[in-house]
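Below you'll find only one chain, the form predicted alone, shown as structure tokens.
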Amino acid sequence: MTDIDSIAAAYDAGVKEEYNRLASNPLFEAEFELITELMQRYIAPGSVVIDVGAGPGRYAEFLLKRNCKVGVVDVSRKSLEAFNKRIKGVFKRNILFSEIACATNLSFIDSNTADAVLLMGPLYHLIYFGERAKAISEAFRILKKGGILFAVFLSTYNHIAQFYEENRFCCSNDADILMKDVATTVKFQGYNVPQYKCLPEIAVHSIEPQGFNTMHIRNLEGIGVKYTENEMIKYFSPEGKRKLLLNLRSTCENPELIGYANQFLYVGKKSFN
């Protein structure tokens, strides 16, 4: 079973870092734009949205500003406290609830009530297939027919690159077998936090059988993962940020490049059947 306590403790200790991440450099700012532009396309103002793994609530706040009704869920108490403090009652009437819970157990949320569900973090921390399947099935249950699922996965791209660097003379099939998905840990705020990484094809094959029709697979950093620190300097100006976003947007759904990123976004619709 995934160590949820370690995840909660790490994010309790890193609330500020997590909130600031999406504004800390042009690549992360572009990540936020690539996600929210699809939210604007598929989540209408006034929609009911459940943000599972909301953290300190950047996406929840974005949707609240669009007059959506939002319920937030996270395993980190301090992340939710920071979100509620920051909102300061401005959007109080549109906050459905703020609950400490794991994505695998959302029984307190009624079925067929949400227009959209966000899984922006849980699926890259739940390292066992059964747990991820349960989180996806809970999202399916909560969604209305035709409701939209947004889910972020970590890609095995870096593992594959490292594998080839360290095993240059191995058969390529070795990498195919070993790197389709990977369970590992990363140090965050002094805690060993579990991480799950996979190729986009694995993500699709885990979500579609549960009743979703895939609409988008979108790289987030995409080709930006190869930019050096010196190369990134030119993108810190307003014009540079605009060019970076255009570059990433033009390639983010290129079938030949899908998965060539640290993270990718899955967007799917709950079947009407």
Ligand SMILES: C[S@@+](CC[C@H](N)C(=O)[O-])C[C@H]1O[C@@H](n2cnc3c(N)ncnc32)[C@H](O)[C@@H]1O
The other form holds:
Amino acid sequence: MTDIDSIAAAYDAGVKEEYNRLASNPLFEAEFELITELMQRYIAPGSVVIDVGAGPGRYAEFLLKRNCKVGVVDVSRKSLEAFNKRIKGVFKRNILFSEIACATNLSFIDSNTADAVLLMGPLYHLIYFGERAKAISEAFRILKKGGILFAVFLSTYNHIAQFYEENRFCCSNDADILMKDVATTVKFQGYNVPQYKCLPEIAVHSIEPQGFNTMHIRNLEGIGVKYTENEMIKYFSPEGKRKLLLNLRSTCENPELIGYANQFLYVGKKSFN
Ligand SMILES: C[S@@+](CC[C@H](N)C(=O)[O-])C[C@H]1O[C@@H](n2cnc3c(N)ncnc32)[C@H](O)[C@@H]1O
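For comparison with the form predicted alone, produce the structure of the form predicted together with the named molecule.
Then the entire complex follows, led off by the chain already shown.
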């Protein structure tokens, strides 16, 4: 089983880092834009949204500001505490619940009640296929028919690039294995945090058979993963950020580039009950 305790402990220790992440550089700011512009398109004001793996809740906050009713779930108690402390006044009344729970067991949420579910964390931390399948089936269960799933995955792209760099002169079938998916750990806040990476085709093949129609797959930082620190400098000004977003947006759904990214977003619609 995935070591959920390490995930919870790491994110408990890293609440501030995780909250600041999306404003820490223009690539992460663009990530927020590339995700929220699709939320604006597919999640109507007033919708019921369940954010599973909400962390400190930047996306939940965005949706509350759009008058949505939001339930937040995470394995990290401190992340949820930070979210609840930050959200005040009128928005607080629209928080449906705030629960410490794993994405694989959402039995406290009724079936067919959500207009949208966000799984923007669990699917790249649950390292076993069965656990990811359970998280997706829980999202399917709580969604209404026609409801929308937003899921974020980490791509194996960097593993492939590193593999080729290290094995430039060797011809090996290992690369084919690496390309599909990888379970690994990453050090975060001193903890070994389980991490799962895959190519978009694997993500699609794990979600569609559970009853979803794919609407978008979109690279997040996309081609920006290859920018050097020097190249990034020009994107820190307001005009630079605007250009970067335009660059990323114009390439993020190019079929030939999908997966050429650290992270990609999956958006799909529940097709039956
Ligand atoms: C990198 S943060 C992302 C936070 C937010 N969703 C975002 O996109 O900015 C990943 C979050 O997923 C949570 N998480 C990871 N695995 C989970 C699981 N199996 N069930 C619930 N939450 C989980 C972590 O505790 C963490 O808060």
